[in-house]
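Form predicted on its own, single chain, as structure tokens, below.
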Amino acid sequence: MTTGIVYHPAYLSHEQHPAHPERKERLSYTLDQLEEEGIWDDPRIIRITPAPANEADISAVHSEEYITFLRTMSRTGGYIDFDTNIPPGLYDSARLAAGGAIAAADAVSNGSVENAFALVRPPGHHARSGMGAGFCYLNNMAIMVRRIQKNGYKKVMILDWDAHHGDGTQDIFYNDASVFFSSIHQSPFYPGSGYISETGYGEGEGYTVNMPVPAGTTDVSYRYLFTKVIEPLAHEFRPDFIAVSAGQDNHFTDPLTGLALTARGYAEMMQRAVRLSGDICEGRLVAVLEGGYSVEAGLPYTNLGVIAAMAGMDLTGIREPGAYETLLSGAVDPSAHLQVIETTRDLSAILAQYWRCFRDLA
């Protein structure tokens, strides 16, 4: 299995402030951590450098208007909301950072690479399509899924499962039945959405899909989450394409965040949607990072985690250093399991309307 591995290093030049938690050590900790495991030398990964996205795939997702702005603060500086301004330079770096996704899927879409993993900021999940907000200003993972269907493959699932709650990739395809967008995300937390009851809109009612989780909840809800909703959602909505919003801020050392997963749970996560796409859509899976905030203790080791999981590599090793195990049982609520179960029952109720797989459970 050959990974493709998106990368520039101007990733590290983008900075709103140097004590922001969206920083450039949260790639530079990881491509310290890949060097030391030899990942770049493994004949399974193929380094990508992307170019910048361009205007017109920018301009499928986001309005004129919004692009117009960016360029105009981008030259001065200038503020979308208390934790993301616009520093000098920005409009830039948020083209290279869609560009990074685009570069993965056009790798998958022309068979270069099985699957591909952009290790691109800043992040964009949470951009809608006339405005930035939560650390983030182009949504690379729509700019990347229109792309997708550009090459061809016209039906796409997006799992998310960063901690926040993707609020402006939703509202992007709220109303499109062309794409599956689901979530697993803390609730209740910012942005405030990401209710089940969120389940699309015209064309596109029941092509979203919530699954909110409260704080403290671990590797264990993620699982049954997986074999109870996405499993039967994708083999139902059968995709072209699956496309991961890898937010890696559930990891238990993640300081913005409540949640308890640990690395082995996010290569886990991985493996399973890899072995999907492998059963639905001949494999064609790419992955872009999102948020993730721990960047010594989280990201260095549940993104080498999703990297294994993608190339094939075992994963018997995928783990956190000792000194950090003892900060896992305090993150972890026993109850949370319990409370992921009775949402899981109610949201396979509404579902149960729009896909066959639910019928039987409602």
The other form holds:
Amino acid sequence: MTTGIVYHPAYLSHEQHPAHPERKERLSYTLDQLEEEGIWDDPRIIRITPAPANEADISAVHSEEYITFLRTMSRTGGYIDFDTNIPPGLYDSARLAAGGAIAAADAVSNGSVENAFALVRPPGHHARSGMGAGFCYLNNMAIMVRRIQKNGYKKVMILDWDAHHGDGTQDIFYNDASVFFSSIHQSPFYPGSGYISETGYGEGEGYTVNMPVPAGTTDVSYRYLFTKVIEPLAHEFRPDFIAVSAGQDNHFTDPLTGLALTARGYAEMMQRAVRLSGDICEGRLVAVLEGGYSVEAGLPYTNLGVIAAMAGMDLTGIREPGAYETLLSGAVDPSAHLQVIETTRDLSAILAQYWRCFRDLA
Amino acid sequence: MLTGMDIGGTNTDVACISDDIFCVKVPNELGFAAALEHVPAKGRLAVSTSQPLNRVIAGSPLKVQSIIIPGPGLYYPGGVSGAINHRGDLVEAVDPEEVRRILEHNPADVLSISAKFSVRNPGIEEAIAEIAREYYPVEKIAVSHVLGRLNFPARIATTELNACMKETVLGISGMIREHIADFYYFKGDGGLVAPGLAHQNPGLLYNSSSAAVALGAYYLSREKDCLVIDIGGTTTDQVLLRDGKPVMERIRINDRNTLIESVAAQSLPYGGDSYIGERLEPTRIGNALAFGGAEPTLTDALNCCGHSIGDSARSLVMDPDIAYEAVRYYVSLLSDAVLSYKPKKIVGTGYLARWLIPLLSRKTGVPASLPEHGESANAVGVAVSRVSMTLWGHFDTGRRRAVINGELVPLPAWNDDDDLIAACREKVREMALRAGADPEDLKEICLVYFNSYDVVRQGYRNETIADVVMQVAPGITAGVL
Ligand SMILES: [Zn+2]
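Got the form predicted on its own; any chance of the form predicted in complex with its partner chain too?
Entire complex below, previous chain first.
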């Protein structure tokens, strides 16, 4: 098994301003961890250096007006929303992040690696066709999916497990039956969307599935959702490719969110995604980094866990240092899982209109 | 006076360089002291020990006990408890009783101790080494933080090798010091190092013969872009020079990546002492017939083709057809290897170069030169080298912690990146001078890597972390250029 890791030294350099949560420090500790683990020497790992995305790939997702706006604003500096300003030079950073997603898609499409993880910054899943939001400018995931389709793999299943709802990605594919969008996210929470009733529109009706979970949700509930929702849907949809929006802000130490996933939980979730892709689409799996703001206690361990799972490494040692144990018990809400079970029952009832696997259950 | 000494497999080469170059070859069977007799009392002595160390590694009969402290992350079976994180914080404690149990139940010849992220805080390794000294003498214990850089699996592999080599290096130092108090070791990257650092990290000395030849060939020929071909007794090494410098690589030993940097060299398993039975064999039985041996070798085959090397009459017992075929086979193998580099020029060194390099040049069509004293290019390279070193620094204002080459040092004060870079430049300069560097060689200190970022907590950036790699590059000392 070989896993591509897409990385460029410039992914460290983008910063809206130095104290912003989405800053340089985010990937620095992860890179230390990967370097110390000897990841780049490992025969199971292939490092891929990306090029910036080209105009054709970007305009397959984003409107001409928005592209022009971004390009103009990044000459002088500008502003999208309260969380998302445009520092000078942003367009080049964003193009290189999208290019990273494309490089991952291409490497898996042409078989030079079995699966790939694009360790990109800035993230993308809140960006819509016509506007950025929530630290995101270009929708790396959507640009990657269009490229995968161009490479000849028509049906793509997106699994967005960032703590925030991937509203930008959902919007881009909302009426598209070739792209199945699924998302697990904290709710109620930013950006305020991602309810179980949002299931797609027109041609795409039934091809969007949202799994909102309450604050305090743990590994157990994520495993449950894989078993009850994601895996059955994937087997019925039968995608040619699985694409993961690998947000790492569900970690129990994340300062911006309230979930309680562990590094081991992340690794096991990715392990299940790897097995699923092996069962359904000859292992074709790509992941792109989204959020994740626990720079010191979370990201080094979750990113390593995700990579270890993708490369088929032993996950026994994937965990946080013992010093963080008390933080975990503080983050867990024991009642969360019951809520997840109840929401899943309601969701299954809605999905039964579109998917046989939920009818069989009922 | 600069003196270089290269301890090879069968001979020790000595080169003394002042206004003249004086070279001598001493057979190892006469003992190390015989070679040291040629070392002048005045001036600087540098010693390359690649052969004894290569032997330790190649056929090491030593049993290594390796204590590994992996902490969170990738899994290592049999790991010992304790953990340091990426910032150098002790996040899980060591259990001294566990360490004692392991030391008692798995005795071995030498001990290697490696903790993940120990280069950010050597505390865990030092604590375990202190316990281990009750079980192993200090010359049999190697620790990983002295390697200074991240890459835990490569650090484990290198530390295990260091544990095996340490006693041999200390032994060689002892022998040299009986004759001469001050000397340097020649490293695999082509620089010199003070013995103290080499005792901590003997891997620095591994595989140094290619670097010695590369420096010597450049010094003697002044060819900046060429392929150096060194024909030794049992191997023929090829080293590419670009702009007067050999190409470097991080080497693998026993299928494991290490942190040992050495000159990139290709090697053919044939040389002047290669035995010829029915054909040329990649084996050494002994000297050539022409040098008092019992079996014919490639050297004897050259004599059968009309040359007169040594007591050439003794070589003529060989079947001339087999001799001719052996030489033809050798030249064609080497010519294929050489052409893969597409070199513009060949520089030949080693004892047989004079006879074989012209044949090679004719076969490949690549012009060749044979510098004077080329038969001792290795010892010349050792003599003309300079003190070099690399500083691996990690600075964390939040933790008030600075680590240089795995050792905690006082945190310097700095205002901006340029300040810190300047402080590191001064530090490496000071370290090099203390190690005996010629100040002329310190005019160029290169910044290999720099990264710094702010640590932000509760929306404020009040801490900074910086990584610096700074190097006094290996090469030829300014005094002789
Ligand atoms: Zn997020």
